[in-house]
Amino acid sequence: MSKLNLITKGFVKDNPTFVLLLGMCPTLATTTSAINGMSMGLATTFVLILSNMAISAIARFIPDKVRIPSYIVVIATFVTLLQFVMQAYVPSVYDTLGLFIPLIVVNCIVLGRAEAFANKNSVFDSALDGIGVGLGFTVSLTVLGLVREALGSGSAFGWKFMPGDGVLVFVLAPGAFLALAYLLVLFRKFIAKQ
């Protein structure tokens, strides 16, 4: 597999949100705005890249009986580091995302990439895989957040482009399901044409 393909497959073929339908809890809960979606995606990407690299480096030393718990400890270490950095440098983003930052530890995207890719490949390839899947997740969360923010608030990345309010349902939980469903249909149609 080419190095470029390791990065690009996370955008289309292995897109966590629109193809694999993984990580739906943070996808639906944190995408009330484009900034929130992008922030959650970047936080997950940070953990994904570093945990993929670490797991790739130590995988051959971990016995099969404790493989998954060991991966969770590695992932939890990077999530804790991320929490400290976010609390110190971007406390407003940390406060907005709240509980969903610690839940990255059990996000099936991160653990799934560790199990399916990182433990069988080199550190460099695992980093590229983390970049590709993480950026695919980030883009999909940002797009979903942008759609919900535009329809629900009449703004994009906090910039108000429509006077008054939008359709309130799009910034509430039902709007997350509606927007995701329509984006899934559009993504699948786009893929079918390729």
Second form
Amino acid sequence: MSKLNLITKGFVKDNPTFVLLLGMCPTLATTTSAINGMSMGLATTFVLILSNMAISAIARFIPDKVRIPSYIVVIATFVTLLQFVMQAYVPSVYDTLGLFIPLIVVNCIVLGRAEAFANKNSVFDSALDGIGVGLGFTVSLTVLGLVREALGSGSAFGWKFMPGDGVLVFVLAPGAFLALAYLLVLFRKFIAKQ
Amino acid sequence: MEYILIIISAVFVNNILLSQFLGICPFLGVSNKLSTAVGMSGAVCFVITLATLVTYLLQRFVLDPLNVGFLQTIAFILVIAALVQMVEIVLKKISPSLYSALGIFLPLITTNCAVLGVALTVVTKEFTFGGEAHMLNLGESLVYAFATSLGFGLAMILFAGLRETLALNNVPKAFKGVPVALITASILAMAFMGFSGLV
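So that was the form predicted alone. Now I'd like the form predicted in complex with the partner chain, please.
Time for the whole complex; same chain goes first.
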């Protein structure tokens, strides 16, 4: 597989949100606006790249039987690191995303890439894989956030293009399910061509 | 009275699946059949309550006195993973029938974000059940955890029942599987929004 392919496959073919349907909790919970979705995606990408690199470097020293707990500890370490970085530099984003930052530990995308890719590929390839899948996740979350923000509050990335409030339900919980369902259908129909 | 408020709030108003979005993976993954949904709900209920008890004590009597609160995420996930493993071993010995009924769901619960989510919520968030904002004490935390898992079970079982009926219907090709399930979940979430403002 070419190096470029490692990066681009996360956008369509192995898109974590629309094809693999992984990491649904942050996808639904944090996409109340485009900015929030993008922040969550970038936070996950940060953890994904670092944990992929670390795991691919140490994978051959880990006995097979305890590999999953070991991976979880590595991931939890980077999540803690991310919490410090975010608290220091972007405290407002940290407060908005709240509980979902520590919950990156149990995001199936991160553990899934460790198990499916990082533990049998080189450090460099694993970093590229982390970037690709992470950006695919970020783009999906941004699109979902953008749709919900546009319909729900008539704005895009905080810029108001429509007077009034919009359809409030799209910012609330039911709208998350509904927007994701229709985006999934459009993705299947036009991009993945199933 | 306060306990009743906690239960109503956790089961209906702030339902963990339909308004907090924790534990969506099993919600979409194992809701095809009513019987598996019931099994999963039982296992989650058991693990959430037990994990909250242990992590609450860990936070108050180990992490807080030693001033190492930043280890929270790592410590909690390790405790939950170990706990699930232990529950599995004990259950296998004591009640093999329950063990085989829960089957694959038990190990899967480690990566269910509802468990870590509830454990983190009760030690970090302030609640205002019938009075001033305050941190939950041990009893309230346990009631909150148990009620939350009941809410998980309620939403899960309702959803599985709907999906079983839905499976018999004809849906457009692009909507098959997950999209139509998500639309069902959306309608269910709208129904649960009717409870908001109750507590």
